[in-house]
Amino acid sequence: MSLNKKSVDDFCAKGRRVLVRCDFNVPLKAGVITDDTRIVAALPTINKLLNDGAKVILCSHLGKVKNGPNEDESLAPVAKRLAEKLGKPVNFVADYNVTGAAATAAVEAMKEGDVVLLQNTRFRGSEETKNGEAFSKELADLCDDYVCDAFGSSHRAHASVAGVTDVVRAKGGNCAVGYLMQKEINFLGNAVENPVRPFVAILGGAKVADKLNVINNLLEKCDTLIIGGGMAFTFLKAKGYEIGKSLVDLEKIDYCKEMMAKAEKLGKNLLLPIDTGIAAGFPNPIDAPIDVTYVDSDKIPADMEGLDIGPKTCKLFADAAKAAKTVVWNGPMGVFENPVLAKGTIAVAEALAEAEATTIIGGGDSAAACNQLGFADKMSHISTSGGASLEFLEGKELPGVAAADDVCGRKKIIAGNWKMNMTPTQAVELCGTLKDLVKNDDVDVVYCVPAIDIVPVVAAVKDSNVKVGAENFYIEDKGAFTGEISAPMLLDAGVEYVIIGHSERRDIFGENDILINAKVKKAFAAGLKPILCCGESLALRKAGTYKEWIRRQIKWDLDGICACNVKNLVIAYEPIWAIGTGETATAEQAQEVCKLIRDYIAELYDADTAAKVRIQYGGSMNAGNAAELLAMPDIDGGLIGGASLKADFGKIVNYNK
């Protein structure tokens, strides 16, 4: 399983202000960081952006901040430690308002390669934790793009995790995930959805109620489910065993019976402790000396309490783990904070360290146990978050992941090029006619409209699946360029896409590849998504030199464009020879050139970049031939002319329905 979300590798950050949500919720003692694991985990993403020439703005929470902003939960110590790790200054904005005038000034003063760290996001209280719209906008106003690399907070729909993405995306910015998020989800995702078998899941911890959905979900995925820790006693009680004073959730007895019956029905192994370490009571303090004896799990005396798994269970669980090819572990086997009661947890950790398997530790107490016991470097992956990994194992969608832009393969893109048609009144009327006809979640739909129609069309398609594009723009932001329109104007009006290098602009208005190349660069720098057109005339087609011509166009038009931008490019192939000439391009001819373009992108860049570029067919696509054309492996959509002004445009968009 791969994380089908845009990553820091999928957009060009040079010169851009990139807000990165990190998880800097590190443990502090008297203002000193006692464990900087989470800071170190964020470094690959931060360094990637810095190396790309971004202006990196970091934000995070620290602690629960129950009594309002205070120095004990300031991120000042994080800024100091981060600067040491990066080997460069980190400008810490100490303002408790987080996004106030001090933050704005710090960001405005940034140069490429600078780092700014904002104050604790939870100092904004419920504005952060309740996903406040105003705070989300304030965060988004500081940046051009957003990256979530805080797996430990990804299960929280907070303003700095989820809300900010809506505003960034609305103004044309990228919303991506960082390397840590990728690593976390890819490890956990592969373990649960595509494991190398046998797949063993080990669950511990105190309460069944904490892992109800995890147990249910993992039973359907794994081959063996091991239950240890305090939660095991509710299962033992459900089997009719005497468990003495052991922890039990009486309301979940029936649930445990259901899960045991489900395991039997599915043919899954559900392993419970067969012997138990018992004592007269829970140690107080938790690390106090304690006398422990071991009995069979069905013979716990009424005045004793189960606090760890016994030696026979240690061997049972260890043997199952060592036989596995994939193991996920979440929760200790006993009161591991006490040296006498840590034997079960140690046995499991040792077994995983010795196993020839992919071993994934689900954060929280399990991660702490591995670190404390010195087994961390023997595990394939240790999650930075117990809560987020637990919700992932339940099968829940994490808000911090869901909020990032999708890159699920190459999504089809059908764009209408209205050319010089439609007054504003007619444009609004046409949008009303087409609005319901072009609904298709599997396709990106774009109306590229005349400049005078942009504002009314943006309003007309609001709350629909339709995006708005422009048919042209100029490379300067402002100035004495009568009749032209700039990228900032388009962005402010709500435009996302822009057509560049259309055959009519080349032939009628004399645009050459040098100007077209400058426009592509400007579009990417401004945050617009270019639809770059290329194609050959009838004379070139008949002469047999069309392949060389198209390669030359692509080479010139993409000169100096980095791979991370090209991955987000849309290329429209226009067979000029088949437009208004009486000639017809077959689906095979269109596929031949679209594949040629993709192969040449691979030569200029690499296979991964070529695989992500979307290539449209810009010839005479209509309701009758759309399905045939779009079935071709290298045709990812269409740039539609006259047919986009008719109801048939809906049939093209819904070619797969």
Ligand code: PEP
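Numbering follows the first chain given and starts at 1. Definition used throughout: the rigid core is the maximal C-alpha set that superposes within 1.5 Å between two forms. Remember, predicted model here, so these are calculated numbers, not experimental data. What changes on going to the form predicted in complex with phosphoenolpyruvate (PEP):
- The rigid parts of the chain swing between the two forms, and the hinge residue from Lys612, Tyr179, Gly277, Ala318 is Tyr179.
- Remark: the rigid domain rotation between the two forms, smaller part against larger, is 10°, computed from C-alpha superpositions.
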Given for the second form:
Amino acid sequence: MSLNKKSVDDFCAKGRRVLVRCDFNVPLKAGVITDDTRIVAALPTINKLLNDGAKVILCSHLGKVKNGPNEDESLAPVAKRLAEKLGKPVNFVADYNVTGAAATAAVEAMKEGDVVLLQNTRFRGSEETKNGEAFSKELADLCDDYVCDAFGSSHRAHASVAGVTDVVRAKGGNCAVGYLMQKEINFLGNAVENPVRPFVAILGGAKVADKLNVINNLLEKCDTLIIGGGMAFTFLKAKGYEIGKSLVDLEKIDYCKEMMAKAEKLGKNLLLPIDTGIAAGFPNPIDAPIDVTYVDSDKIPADMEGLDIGPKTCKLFADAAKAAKTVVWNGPMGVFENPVLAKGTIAVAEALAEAEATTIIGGGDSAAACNQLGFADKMSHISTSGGASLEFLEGKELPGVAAADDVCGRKKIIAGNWKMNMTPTQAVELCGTLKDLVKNDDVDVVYCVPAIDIVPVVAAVKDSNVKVGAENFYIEDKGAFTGEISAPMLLDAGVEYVIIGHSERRDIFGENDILINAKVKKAFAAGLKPILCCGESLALRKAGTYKEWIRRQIKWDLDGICACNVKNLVIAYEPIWAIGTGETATAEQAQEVCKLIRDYIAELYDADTAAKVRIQYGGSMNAGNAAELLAMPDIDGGLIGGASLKADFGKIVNYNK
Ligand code: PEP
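For comparison with the form predicted alone, please write out the form predicted in complex with phosphoenolpyruvate (PEP).
So here's everything in the complex, that chain up top.
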């Protein structure tokens, strides 16, 4: 699973209806919110979208909703508090149906910068929790784009987290993550997949059984694995120690032995408590005064119970944490709710607070311990969710994370431009011929086909890696425009990309930069991905003025297009003298202009936008010259005419094999 996800910075939300899945599962007492941390945490994403001019539709669950919709679990108090925090009205749709007629009417009445909050998604019962298709579609029908900012729900494949994204994506919308989600993914993802070493993982908490997969996964990723808390006693027992009345999971003794053997085999440091704080029994109530003594961990008397790590262990664990560059901590070291038994947890928290390392705290008890003991602001990141962060550390794919679009990272894009070739029958035949030849996960493969071939080609490439593009479209949605085809028509037929400003449309059909610019704007607004063509004639090349020409085309064609849209743009540099002539630009000539375009985008926008825009070369690209052209640093793919109509196209797509 890629963790490089599209964020709210990576698409243009202006004028669009954006559904944001938040985590507004706040604690309530008699209808009053007792802690609004989760509402406050959602504000940066909401404000960013509002500032961009989006129509922001918010949804969330609240509570478990065990007995069906009810006023106690309504999001009404959230709407009120959110309006105070945002300093603007929040139109709350109280309807228990969540997505019914009231929601549709509220969304239809929205203007840019308005906020609507839908009712508790769990009021739809199993339609939400079982990822129901109908509810997913109803949610998707309310919006153009979707943003998930509910990390605490991202380990659940619910309709408002997972199912909705399939429908939004299918209609050309963006599925992105909000700032909260992005931060969680960055910290937890980097720690587990790409840690700065030494990487130390500290696990605690009561039961081994709760963390079987976490131990197994982290053992493979980290350099040192520290085990404290109640779960350490099962490991100590597995070592043959007497552990008195301490918590033990007898069924997991063999598992602990297996993990200790695995650590040894992998050359990993597995640290267990060497001394233990013991008492006659568990404190009752939990914060009751208690008499604690410290003994070596192999000398716990039969009538005593281990309830915390001892001072020698505190030093051992703290030294390991301080030597680390990355530390992940999940689970307290003892019964930290009792001040006498909090010493081990405090020692670990203190060590992390002092450590130079990136320190990441899994949610749940360890987050509560950090907050309660006053160390929260000393940690690099405290996860907002126990359950989701634990599944992340287990190496599991989180449905809410997987559902967001990947940032393509300038993945190569090989697009065929069929021009006015192929009858529908021939088109289907060609799809059949190419079917097995164009499989390559490293590249995006697109067939841009004549309008009449779109429907059969979409059907022919269904369930394959091939996306379908149009060769042209018009800027209006419908009406008296004889011979034209609109963005909604293309989207409805399953088209994802559209070529805009091909030199043949400019030269033969008289399209100018004003119309081309309007088409780029319309494509983005509608959810089509434009492939914008530019390129110079032979005369301009010979005259040596081609660079100025290209810059002028780019400037005019991108006039008024925002950076976040340009990041999702494909530009095809197609020198007219090389199109259909068999005369290819050399790799150096093509690279020179593709770099010039990228540098110019940096000048018009910024370096980040320039680094993200994909630039293709087009002009007699074929199986013989593709590899050399595509090896150039600023060439991110090809737009291919003649060679896209034969088996050769498969060789171009597989240029890197
Ligand atoms: C094109 O028309 O976009 C093109 C690049 O054609 P060819 O590959 O045939 O030169």
